[in-house]
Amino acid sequence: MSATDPAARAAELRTLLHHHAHRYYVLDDPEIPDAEYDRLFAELQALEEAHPSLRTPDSPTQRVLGRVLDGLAPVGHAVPMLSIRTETDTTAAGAEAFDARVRRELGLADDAPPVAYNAELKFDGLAINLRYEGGVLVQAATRGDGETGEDVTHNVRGIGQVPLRLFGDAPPVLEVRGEIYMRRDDFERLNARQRDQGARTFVNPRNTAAGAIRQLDSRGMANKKLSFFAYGLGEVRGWAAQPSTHSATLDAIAAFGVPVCADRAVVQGATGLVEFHRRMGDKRDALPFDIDGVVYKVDDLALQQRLGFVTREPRWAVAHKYPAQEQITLLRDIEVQVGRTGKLTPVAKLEPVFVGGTTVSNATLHNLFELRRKGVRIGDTVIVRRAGDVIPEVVGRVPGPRAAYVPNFRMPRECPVCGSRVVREQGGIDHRCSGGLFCAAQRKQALLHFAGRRAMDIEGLGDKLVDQLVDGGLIRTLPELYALGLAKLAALDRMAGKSAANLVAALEKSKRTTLARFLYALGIRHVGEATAKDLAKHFGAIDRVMDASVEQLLQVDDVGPVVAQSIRTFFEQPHHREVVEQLRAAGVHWDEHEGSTAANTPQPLAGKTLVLTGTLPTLTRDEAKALIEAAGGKVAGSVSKKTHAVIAGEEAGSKLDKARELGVTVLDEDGLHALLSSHPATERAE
């Protein structure tokens, strides 16, 4: 049972947080719903407020954001955070020249036992000393020169992995060294809301997480997401049960609940450190953050202390690198690039430089406004960053004056693909060729939307068959799909006679369809199956579609200015209108009405939302919706006070809960058929 004692109740939600935090953050396994973590949380922010004088420095209460101080303190390092040696060759030599001078310095004979090394990763981030006192995280601070570094204590209590108290039998003092890192998802989910918001993008994970924690105002922090590995020890006190090995050290380290990362093992002499160099090697593109090598340690504690330093260096370690991942180069030209939905890229064409194990002669440049913000131009000696299978980018250029004036670049004003007209939406960032389905280069894309089960539904066409159909040259435009005949089609690779008697059954299947799906399918940018809808049944002909103005279009429900203009922009191009008329030629066909200010179809679901749930006896999920959507109705994915009816099957999941803890109508299929075939004017079902 919970204690009833507030200062009980408090202490008993501090050790719960602290060890489902752990659970979530530095084990990825969380037992409890994050719902239930924040009910807790909440439970034990009340508790501080009403009795302020069990607030204590380690309360997960603490990690609160937003202090913004005058400058970082100077912090005076007891035990010295030194660099440790790089080994510049790369190759399989670099660990071995390491392990030939550790046994020349400690004196082993060539036929002594191999050395234990405690081989791991060398993280590309920021070195940070935690100072954990009675096991309470007092005091964080920079590597700074090696003797003074810099309290940033208010930014890393934000870091979500790094403990405020530690588990167990914790010494009177615990120095924990380690580094601050940002994973490669988060770096590139933080950038891509800088793109949206039309912000500064940042350089690289390293640099954003240094930046993050060297910054005043704590605030900063509250869109970085940071990481936390620790490597090893500064001061220790009264730790009479401190392991002997470098390796025991960071499993006790772990077992404080203090993140250490599983990529690491004891090796034995030169041998191991090669096999270990390699096999990360391998894995360093599929691991979550960036590393830039390997680091080596002599396991063996008294060893480390024989060996000692030099030169402020420690004997008994080296980081032993990968090729780097960044390199200088000189930006060449800029073009563009054409993409499968129509996006214009511009790409950077490079004097060609090997970074990250490759050669790269062309990088990214996302859109004309980061380029700008980059303040890139051609001639430029430019930073190049290429990180695993991620597309190489140009990171910004390398200060300093340019020999001659450079223009800035400038989009094209037309498609170098088809020539159609390029536009940018209001507010928006992309700009894009209007030529749609005319285009080359989103001719694929745009068959393969065609066919699609929502849209025309052409069984059998998938993007293989599509790849061999329009690099072949047998299609170039969406009208040909139904020229295919069964010859040609069982020419192709691996297509049998009976798939491709299949395919030619699917296609004429397909040209019997709705207004709606024929607009869906045409691939209209922000059309789509609701919106397609909706104007098939506000103009109820394609012709008063194409023919419509955007003051026409913005009497559709649910159709803004971006819609508008984009369905406008979209047939006023002469090759849209002519692929409809083509289309219609090769016998796409459905049935066309006045519309809706003319049509005297009864609406009994006008104006009502319904939910389908669960299995019913003879309707499809398709089926019932297009009934309730043919009847006025919209048919929404989840349930809440305004749901006017929740239609449900067998097995009904969560949705049949909902409905019934807000008191929602509940119907099965018969009492669908009933609401379909009642007057517009019937009231709600009770």
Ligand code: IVH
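Rigid core (definition): largest C-alpha set, two forms, superposition within 1.5 Å. Because the structure is predicted, anything quoted here is derived from the model rather than measured. Residue numbers count along the first chain shown, from 1. First, how it differs from the form predicted together with this ligand.
- After superposing the rigid core, the C-alpha of residue 621 moves by 2 Å or more between the two forms.
- Residue 54 shows a C-alpha shift below 2 Å between the two forms [criterion: core-superposed Cα displacement of 2 Å].
- The Cα position of residue 662 differs by 2 Å or more between the two forms after fitting on the rigid core.
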Second form
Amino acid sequence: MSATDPAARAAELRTLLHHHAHRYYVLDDPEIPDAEYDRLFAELQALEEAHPSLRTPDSPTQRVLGRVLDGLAPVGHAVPMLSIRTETDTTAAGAEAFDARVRRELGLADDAPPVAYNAELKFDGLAINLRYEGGVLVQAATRGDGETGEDVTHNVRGIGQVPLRLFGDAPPVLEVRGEIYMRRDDFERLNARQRDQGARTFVNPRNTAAGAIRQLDSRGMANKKLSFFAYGLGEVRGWAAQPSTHSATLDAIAAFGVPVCADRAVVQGATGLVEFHRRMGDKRDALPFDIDGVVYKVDDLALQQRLGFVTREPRWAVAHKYPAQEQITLLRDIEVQVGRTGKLTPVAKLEPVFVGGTTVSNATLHNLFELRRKGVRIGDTVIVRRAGDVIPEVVGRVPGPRAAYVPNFRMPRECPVCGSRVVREQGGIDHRCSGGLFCAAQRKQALLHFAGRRAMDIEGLGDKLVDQLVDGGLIRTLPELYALGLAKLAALDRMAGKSAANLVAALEKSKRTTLARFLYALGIRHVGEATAKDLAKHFGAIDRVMDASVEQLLQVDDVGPVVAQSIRTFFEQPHHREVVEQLRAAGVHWDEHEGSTAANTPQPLAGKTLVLTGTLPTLTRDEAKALIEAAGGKVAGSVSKKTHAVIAGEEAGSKLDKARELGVTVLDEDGLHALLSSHPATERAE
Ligand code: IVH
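Right, the form predicted on its own is done, so what does the form predicted together with this ligand look like?
Following is the full complex, with the preceding chain placed first.
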């Protein structure tokens, strides 16, 4: 029942909104639709407007940005914010050296048991101290020089992931320390928007996050979505149940509702550290955010105390790096590539350089406008960034005089591939080949996109083969792909009988797909993977997408006027509808309504939340997650009483302990398979 007294109702609304904000921002698992959240929010706003005295500093309405300051006020840190020693040797030796030092300093004999460490990620953002008094966020400050930071509360309040109030029995004073960062997708989105508007792009997520947090005018945060992970504590007062290990401290922080990264583990000795460094290194590209290394911390707080500090660095922690994601190198030349939609992209030809774990010799310069703004010319020393799956890019030039005059780069007037006229569009930012599918480059790119892993997933259909198929005149439209027989394929260069047969099998296999993949594979401008998923979910059937009006398309999450118009224009062309029909006629199929709100596929895990921990014998974490989600379940990053089951593999960390503590079911991979194939009716008595 909802309270009628305004003060009581306001308190009730605050509690509700805190709960739902945590579900949404931290657990990524909302329980109510956004519209319902907005309704509760509006109700609280109205109450506070009518009764200003009801406005509390922890009210969710206080996240609203708009404060402008004259300067950032200094904040003295009650407990200094230290930095950690960095081990730049990116090989196993880096971890071994740290363990050896810890053992020596603790005076451990060679045959003493291994030291337990908490291994975590080193997030690439900026350090922040969040001060909670009585469970309410009262101040957020940067690290500054470690003794004195800057008050950035006005901006930090705008970060949805930072709780304004802690859950549970929070101590009277609790300072949570962690990193504010920007996810790669949020960074890419921000820059794509900037590029579309011909505005200045940002160099990397870290600088963007740091810049946003230190702005005086908090309205500057509006278009910058930032995230937060806690990794430790500052001042603490009156915490009776304070844990005795760092790993348990992080669990407790998570239980207060503060985001803590799930990629952490308690490991034993140097071998454990090396294994963690390797495992996270393998995973680095697939993470949604940048890391520049991992951090090892002696887990036992009593041991930490024994180890103490040297100058400003604790002896119990070290950062162990990975290869840098930004490097400088020589720009040898600029070439022009023609993309799937005919867009001409200037591509930097670089002196090969090792960056973000691979050797890069090409990097995008995006468009002429950006290239000019960055002032890049052939022969310059440039900064190259490569992070995760994102295409490497030139982010700028290293300032300095040029030895000789180099003319400014110009876009060609004719398409370098098909010779068609190049047109300038979108406020003069993009250049485009007007050749359409007459242009072999566009045809090739369309095919490669269609065959991509995240689209139709046709294994073995790579650039070389596509070049041959298009240049040899074997394929002009997408559906013709499925008409390629074994004989035609086997006749191609370097196509042994076996690989031709494999490709035929891969083509066959690709025919069974999902509506989201199919929509994405069509290569509609502005329809990325996320939008394709949203469209599939919203409409459930291809015909409904093809016939949707702009107004109907605008109803879909995250679809704005530009995207809606692009989808409409695409399906207005009879030629594109034909492609869809021909592909279906060739046997491409999917379950209509799959993944849509009206799903009727078996959903044995509907409404259940599972937690994954450790390494499973055969499934990667992404695979396990996909299976669980396909069965209607959710995967959360932390264990609570509501967790249906924890799926634990080898080297399972603190989540396993937590599950045992709370009496949550723990299963191995076989147990997960059993769950997935169970029938919902046997699980739920209806
Ligand atoms: S612990 C006393 N843990 O790296 C230990 N720091 O010099 C204090 N950082 O700028 C830091 N991820 O903001 C710690 N998991 C992590 C971290 C981390 C990133 C940053 C931190 C600071 C620098 C450490």
